[in-house]
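In the form predicted on its own, a lone chain appears below as structure tokens.
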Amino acid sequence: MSKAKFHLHPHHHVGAVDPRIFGGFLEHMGRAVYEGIYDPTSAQADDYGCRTDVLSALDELDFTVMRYPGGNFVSNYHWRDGVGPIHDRPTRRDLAWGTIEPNTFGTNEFLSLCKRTGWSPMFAVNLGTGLPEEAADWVEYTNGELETDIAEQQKVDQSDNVSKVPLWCLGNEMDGPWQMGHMPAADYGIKARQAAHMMKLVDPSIELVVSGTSLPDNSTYLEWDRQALEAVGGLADYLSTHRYLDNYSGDTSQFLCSGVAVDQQIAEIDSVCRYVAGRRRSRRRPFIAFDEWNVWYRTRNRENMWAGGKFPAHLVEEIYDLQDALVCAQFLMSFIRNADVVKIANIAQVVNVIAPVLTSGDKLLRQTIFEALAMFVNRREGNSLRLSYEGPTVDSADFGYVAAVDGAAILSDNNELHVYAVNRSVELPLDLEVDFSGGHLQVVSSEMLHHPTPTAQNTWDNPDAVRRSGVEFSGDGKSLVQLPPNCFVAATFKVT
């Protein structure tokens, strides 16, 4: 059997892993909110109209920050439509996805949900059809402490004491021609800076995310990011970037190597952040918010992305398989490896819409990607370690020779080592050795996600086809595990 090795050293830190990289995204799209998170007619509904089964499943994934309310949706969303008495709220046409928005779930419903779940709210403001003043007023509504009419109205509207919103996105994908209010980078930069200035005057403590390139294939990639960052200047805390990986070709071997594209994108976006900080002669640099990421291709078409007036509509309800889960694991491993620059990340989305959880009536299904995400829970606090790989490679037409085993590692303050590994090979089983310099490793917990067929799915008829299981490590001090093809392993060791 072929062998591979991870070489790790306790002092070779990349940086502290920001817990916000384990974030989610809830957009008013398809059945993410209505019939997803919020469904007062369901037998599973709680006193707030939210589905307890969905919230229980999402609690297993322990999301830290939750982005809201969009997405493309936000570029024609006016937050005042979603506050005040529900019976007085207007029903609007949603131009992003071709449906309607009843506004029965809005700002205070979401903030109340965040309080109950422990999610830290992350709002995106409308810089498409909206104005900077509207964005500043929203900050006043959620965070304001002066006795203004807007802040006082929030006190009247809310049903319980909700927390402030610490993190705000200055629009969404404004570089994309599909976006309502799409504009050149120079124009966006002016509008974003105006909004940022006003928003931080209302609450100087908030952090702001500049809308960066939505697709690396866009002709303005990196140049848009540079212009937008330079325009917003010192008011920018983060620069957003998005990525959806796909397997349109049906080539599993190629698909399992595509995780390297995430590392490349991070390096390129980081270079822009450093360049702009250098041009400004500033020691304060913006970091990366990878605030949309996932695998998406089966339903990425007009038929599945346009509701045609239906509400709620079944939009982009991807059914995931094992290979999708292995690529999702590689996204998170990349964020861990780049902990010094990636501070926020949000899987898009959390329920029904390209999500780890699906609902059908009062039933719920945990998808394969749910299993992969769950393997990071309780294994994500500490410092990311630089990982040196020794072993075989996989030849990929698009990415060249790629390490057969993708990996990441975190060393916690209490001397626990968390290690993640994906065997990218579709044919080659491997013996993986974890070599931790200067310490002996004792297994605390370990699990594997695997199926002999990489296209295996969890379905309504067979919901447990792809599930995590235990896996054994061997070796004295240096841990060894057998990796079958198409698998993801996560383990925690005590370092002695």
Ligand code: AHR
Second form
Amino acid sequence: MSKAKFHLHPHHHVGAVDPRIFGGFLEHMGRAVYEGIYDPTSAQADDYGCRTDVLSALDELDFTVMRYPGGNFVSNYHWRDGVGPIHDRPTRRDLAWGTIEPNTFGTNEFLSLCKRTGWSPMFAVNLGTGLPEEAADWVEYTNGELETDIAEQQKVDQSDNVSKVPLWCLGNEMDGPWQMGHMPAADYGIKARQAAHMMKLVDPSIELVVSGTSLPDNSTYLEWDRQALEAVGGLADYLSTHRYLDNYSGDTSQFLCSGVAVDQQIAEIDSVCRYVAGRRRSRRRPFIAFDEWNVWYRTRNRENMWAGGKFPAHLVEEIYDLQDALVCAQFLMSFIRNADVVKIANIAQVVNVIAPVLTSGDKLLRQTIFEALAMFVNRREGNSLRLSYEGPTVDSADFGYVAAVDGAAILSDNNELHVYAVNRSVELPLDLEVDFSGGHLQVVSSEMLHHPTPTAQNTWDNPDAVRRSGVEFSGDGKSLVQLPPNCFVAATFKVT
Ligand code: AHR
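Target state, the form predicted together with ligand AHR; input state, the form predicted on its own:
Every chain and every other molecule in the complex is listed next, the one we just looked at coming first.
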């Protein structure tokens, strides 16, 4: 059996893992909000009209921040349409997804939901068809402390004493020609700076995310980011970046190496952040908000992305398989490995739309990617450790020779070591040893996500086809585990 080893040292810290890298994203799109989160007609609805089954499944994933209300949707969304008495709210055309927006779920419904779930709200403002003043007014509405008409109006509109919104995105994917109000980076920079200036005048405590390149394939990749960051200057706290990985070629071996692209994108975006801070002679650098990430390709076509007036429409309801789950695990491992620069990350999305959870009528399905996300839930607090890998490689056409086992590790303050490993090889079983510089490891918990067929899916007919299960560690230090091909293992050890 081939052997692989993770070498770790308790003092080799990368940085504290920011809990906000375990964030989600809820957009007014398809059946994410309506029929997903919010469905007063469902037998599962609570007093707020929200689906209890969906909320309890999402609760298992323990999202920290939740980005809202879009996505492309936000670039034609006017927040005032979604507040005040529900029967007075207008029904609008949504040009992002070709549907209508009834506005029965808006700012206060979302903030009340955040209060009940414990999610910290992360809002995106409309810098497509919206103006900087409208963005600043939204901050005034949710966070304003003076007795202005706008701030006082929220007290009239909601009764749940909801919390303020600490984090705001300055538009969404403004570099993309598909975005309503898309404009060149220089123009976006002016508009974003104006909005940022006014928003921080209203509430200086908020943090702002500059819209970065949405796809590394875009011709403006990195150059857009530089120009936008330079324009927003010292008002920028984070730079947004997005990535959807795919397996159009159906090549599992190649696909399981594509997590490498995430490390590469982080390194490139980080270099822009450092460059811009350096040019400003500033010690305060922007960090990375990886605020949309996932696997998405099967439903990435016009048929699945245009509702044609239908509401709510089944848009991009991707059915995930084991390979997708292994790639999702690699996204999170990359964010952990880069804990010093990635401070926020949001899986896109959380229900029905490219999501870990699907609904059909009153039924709910946990997809394969749900299982991978769940394996991080009780293993994410502490310092990311630098990991050096010793072992076999796999040859990948796009990335060259890549470690056969992708890994990440976190050491908590109470001396618990969390280790993650994906065996990327489609044929090679491996013995993995965790070497903690001589420290003795005692297994506290360990689980594996595996199926002999990488294309295995959880479906309505077979909802439990791919589920995580226990896995045994052995050896003297109890730090050896057998990894079958295509598997993800997560374990927690007590360091003694
Ligand atoms: O998450 C789906 C869409 O993907 C978002 O609306 C957009 O920002 C991205 O292109």
